[in-house]
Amino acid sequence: MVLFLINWKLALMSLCILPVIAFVALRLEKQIGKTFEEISDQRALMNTTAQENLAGVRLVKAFGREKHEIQKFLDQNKENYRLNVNQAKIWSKHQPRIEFLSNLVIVLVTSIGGFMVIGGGLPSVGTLVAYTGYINMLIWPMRMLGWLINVLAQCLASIKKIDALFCEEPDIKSPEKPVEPEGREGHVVFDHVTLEANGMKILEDICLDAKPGSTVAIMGATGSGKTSIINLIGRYYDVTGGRVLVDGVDVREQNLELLRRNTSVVMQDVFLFSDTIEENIRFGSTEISQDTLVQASKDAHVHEFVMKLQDGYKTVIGERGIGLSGGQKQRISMARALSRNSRVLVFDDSTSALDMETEHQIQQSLESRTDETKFIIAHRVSAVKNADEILFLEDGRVLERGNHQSLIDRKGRYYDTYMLQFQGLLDIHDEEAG
């Protein structure tokens, strides 16, 4: 408005160039925005590769793949370089145009305004200086527009990734009006359960009644559906047929947080945080007393080796438990689950890295915990032989079920597994008896 009050002709001339600057800036934003998205994706890929190589440095060295991994990272870095060069080319193509047009306005105003002062179109040189100052105030943001768009494009590329994460909704949610059991006892029932995924049947017609305090063991070949069964207890998946009841209530009707709070799981893939041993055990709950923590550690046979460490429970372990043996990591993971005092305990092949003696000692400790219902997945007969009921799965169905002795007498798949694992010991026993 001030520009038009001073001289409407100069104002019109100046404002005619501003839409051209805006047009160039919009083209810059459209082209450079796409490039920054590609750069963001490429950097994420590079960071993933670097993180995996650092975390799996032992595996890389063990297989002599250092050169391969270095070359893979260099190839990704070259692609990152190419994308950044492309971004620089787009910037160098449009930014000079914005600068030229912005400066052109100043040149035209000064030149034409000077002739107008000489010809009497403007009252004085002071009026021209004032007009030039005002036009500078208008042009400066336009000159900065290219730089702002460059920064904004980077921000938008990152915001899209962050927004995509925030917009993700879990498929498994608590119902709006959850139904809670009258009491938490650990009674788990599988009522003709079927589970399908991607058109494939993972579990079919699974029936199971685990009484409070009982121990149920699950065996079977790899891919037979063992882990899928226990994942249904904590409702990590929803059944496609039948129902899973915990303490008399379908898990789909229960509050998800409370259901999982009363179910402790020892995962097959042990994960430990880069923190102290104590904090890793306390991860299951912030309300664990020191006595409970120590007792759980003793039951999992963690206490013995921890007390030999210089800092005891305050010993800081590396990411994913680096520096500990596989058996030590499994035992800490078991202590974490036991310390919660949940009514349902799930052990997914959690003793695979333990020696037979330690495994036996932990089994005795678990047997003394009669208040919890225990589900044990294992490949070794020694880990399941004392269970109240053993399920042997094949292709997602229960092929055999019973206790250890009844399955041995049946001479089926469980018996074959037993003979394969204990044949050497049986031969020695027969030789000594002979």
Second form
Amino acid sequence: MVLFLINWKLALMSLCILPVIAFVALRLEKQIGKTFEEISDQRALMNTTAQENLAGVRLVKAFGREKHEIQKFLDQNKENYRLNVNQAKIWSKHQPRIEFLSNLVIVLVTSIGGFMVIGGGLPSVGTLVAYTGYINMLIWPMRMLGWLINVLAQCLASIKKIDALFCEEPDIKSPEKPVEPEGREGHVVFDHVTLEANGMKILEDICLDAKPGSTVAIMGATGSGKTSIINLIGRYYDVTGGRVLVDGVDVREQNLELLRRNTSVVMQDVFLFSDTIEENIRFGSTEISQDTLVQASKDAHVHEFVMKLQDGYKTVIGERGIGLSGGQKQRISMARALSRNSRVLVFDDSTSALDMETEHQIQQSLESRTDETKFIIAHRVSAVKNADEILFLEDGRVLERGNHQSLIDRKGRYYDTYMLQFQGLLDIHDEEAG
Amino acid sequence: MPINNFREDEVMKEEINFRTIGRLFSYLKPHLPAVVQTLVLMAVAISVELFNPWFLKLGIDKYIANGDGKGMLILGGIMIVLNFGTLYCARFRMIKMSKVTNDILMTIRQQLYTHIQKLSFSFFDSRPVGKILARIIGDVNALNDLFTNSVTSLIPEVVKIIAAVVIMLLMNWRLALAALVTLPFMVTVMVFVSRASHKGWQIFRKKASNMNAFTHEDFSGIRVVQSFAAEKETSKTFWELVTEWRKAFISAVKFSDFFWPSVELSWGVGTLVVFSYGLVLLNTGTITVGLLVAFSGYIGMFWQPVMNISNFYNQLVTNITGAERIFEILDINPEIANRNDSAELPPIQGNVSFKHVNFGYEATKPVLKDVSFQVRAGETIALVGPTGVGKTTVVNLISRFYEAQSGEVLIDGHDVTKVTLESLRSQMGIMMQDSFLFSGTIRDNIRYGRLNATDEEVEEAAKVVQAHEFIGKFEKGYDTDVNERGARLSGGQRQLIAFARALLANPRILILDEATASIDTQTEKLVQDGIKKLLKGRTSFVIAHRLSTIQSADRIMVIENGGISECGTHDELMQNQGLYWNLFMAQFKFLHTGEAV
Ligand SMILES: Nc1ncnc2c1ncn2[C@@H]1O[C@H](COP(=O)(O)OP(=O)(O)OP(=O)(O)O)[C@@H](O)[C@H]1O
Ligand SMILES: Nc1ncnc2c1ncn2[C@@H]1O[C@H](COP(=O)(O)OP(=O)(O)OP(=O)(O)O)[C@@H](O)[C@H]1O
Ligand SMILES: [Mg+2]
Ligand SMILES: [Mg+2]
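Rather than the form predicted on its own that you just supplied, could I have the structure of the form predicted in complex with its partner chain?
Starting with the chain above, the whole complex follows.
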């Protein structure tokens, strides 16, 4: 305003340049914003590469692939360099321009203003000096504009990422009005369940009725759908046909958290955290008493080896349980499941790294737990034979079902597996008998 | 060896070490020409900038006041041209400097990464992945502005300071000393503050590292978290870590905020001292008023750069902790490395022997005690024994993931510690107990066994382990991404892919640690038949708990109490009626318990 009051012609002229500055700033925003997004993506990629490499470092070393990995990282490191220099190029293209234009305004105002003073268009030199002062005040924020845009563009690139995460809707959500079963007893029913994913049939027409306290064992070839079945109990996937009932209520109608708290799963791939053994078993839950903890550990045969460690339950283990043998890891993750007071227990191939003796002992302690419904996935006949019902799966269907004896009598796939596993033993048995 | 986890801070030395700073700036050395160019360009830009107001003054005073339109025009023209010139100077300088900085960052990062690849298992055993990652990414990024600013602010400011001091000394040395009297005060404050702030920033970085370790682990184990509905607990832990991190930031930043005020205070007091003392001198007639006024101008010229430098120093203290964490790792020597006299291991025949090997992951806790055995080329050896007894440990020593504390591990008579790691491991195929797959396609994962294998060879390996069939059922076949959402492989399928990968390596010694533990017996039988041909002439070590898996091995070694208690074929061991026999016969027990006999 003051500018126009002093001299509208000069004001108009200097204001002519301002849009040009704004234009340059906008161009900067557009180009640099894109680069920041690229940098952010690239950084994520570099992060992932490094992270995978570190997580799989034992494998890298086993195959002597260090050079390959270094090269892989170098490529990304170089790309990161390229993008960063690119960003600097864009920045250095526009920022000095803004600087130049700002200076130009002052020079122009001074020179033309000078002419005006000479020509008598402006009252005095003093007015001109004051005028340039005001112009400076106007220009200064324009100069800062470039910096501001630089910082903003960087934030924006990150915000876009975060936003995308927030917008991600979980496929499986707790229903708005969950139905709570009348009593949590661990009664699991599969009612003609089918599961499809990506057009692939994973499970077909599975029926199952696991009474509270009973044991259901699942066997079957690799990829036949064993894990998929038990994933449906805790509703990690939704069925595409039929329904899964836990304690009489469809899992889709139950509160997800309560449902999952009530099913304890020992996963096929053991995962332990870099924390104390005790924390790994408790896993954040403060409700577990010391007695329960020790009892669960004893049942899972963790107690005996933990007691041999110097720090006992306070021993810190490495990420993913480094510092423990394969079987020790499995047993800790079993103790974790057993220490929960839940009515459904699921063991997915969780004795595979145990010797038969230990497996047998764990099994006996499991059998003495009659409050829980147990699902056991295993490949060893010795691990499943005492179950109330054994399902033998093939390609997502139940091929054979029954208890051990009835399946042996049937002389089907279960019987074949039995024969393979106990071949030598049965020979001796026969010899002795004969 | 203590294991560090996400709850625990890493241990570090506390003092600022000037060697670290020196070491950091030694990275600038190869870029000296670029640095000099930058400085020259800066000098040009600064002088033009300084001239701008002067031109203005000239224009107003000389031309406008005199009504010289032509002179005015020329002056304006010169100014535009000069400013246009600086535009290019600035552009050139910025690009140059950014190249230097980014190049240094790239170098440091690559150096760190390369070094980490060389470190031994024990290094990785003792710290979470997230913390190592924090150093490669976060700590290196922390150095970003340091280099740019060191060149663009440190050097010119030092020049300005020196110039100001010299001028002041020349003008009046007594007054000059008076002006600088507060400098020692400022430096002392600075030293104390920087110590505290350095410690604060160290803690801050450690907390950041803890947080990184936690998020990394938490996301890798997200399925476990979900299955125990422990999301609340883990977000609580995360919140605690974030709070600690934030607190560390605030307390560190508090110290950093001392920098500015202490400089301003010294500046103000310094000026005050000069004027008071100047007044005294004026009264005695030693100096003129003009001198005093000019002098006060130079005080500003002195303190402004001091301010900028202290600012830079602040930044240095803040970020040097990143460099410390980087150098700390660079200074770790790999425990297991090639020695100077390491020879290439010639093509392996496959004889493996242990001579009085003693080993424990921690020296005080022996896992293997005085183990000796000999394996002839081409033999298939099965290792059995209760869990946690040391089976995996035995094969870890053969592939030299760890080194025996005493005794020798020999391959064809060569001590494994005396040959190069590459020549040793490139001839072995190791399938580890946890079948880790990299993200990427199935094909890439199998090919990791031998990088130059053709697609046919990859498929051949998959066929041998019975993986070809199920891979074929996937929509994208071998190009299925192993971690892709919605196309998860089953546990056994992953194991088979890892198995194919080990076979593809075409190893002379094959190590299978529970390679088929998650695979059903029928498939396992097929796999065994499949690899029989392949195994001919190769030595192999098989670890398994399912006794049916290992009955056909040439020899079975039973490990117990840190040593080998029995060794022989299935039949021999059965006749011996020792531990193996016991294990074997124990199956009766499993068969019969709970059954009506
Ligand atoms: N990286 C390690 N650091 C410290 N201790 C370890 C490490 N790896 C294994 N141990 C310990 O060494 C012992 C032997 O472990 P090892 O892995 O050799 O057992 P294993 O016979 O393979 O058992 P499993 O059949 O359960 O896999 C165990 O008590 C284990 O806790
Ligand atoms: N989300 C999914 N989308 C597509 N396919 C899937 C998905 N989850 C599993 N599969 C496929 O379904 C089949 C059954 O997988 P599942 O994990 O249930 O096998 P499994 O019987 O547990 O096998 P294993 O004994 O090897 O663990 C496999 O072929 C697997 O690749
Ligand atoms: Mg499975
Ligand atoms: Mg093992």
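Keep in mind the model is a prediction, meaning the values are calculated, not measured. Residue numbers count along the first chain shown, from 1. Between two forms, the rigid core is the largest collection of C-alphas that superpose within 1.5 Å.
Residue displacement note: residue 106 has its CA displaced by at least 2 Å between these two forms (rigid core superposed).
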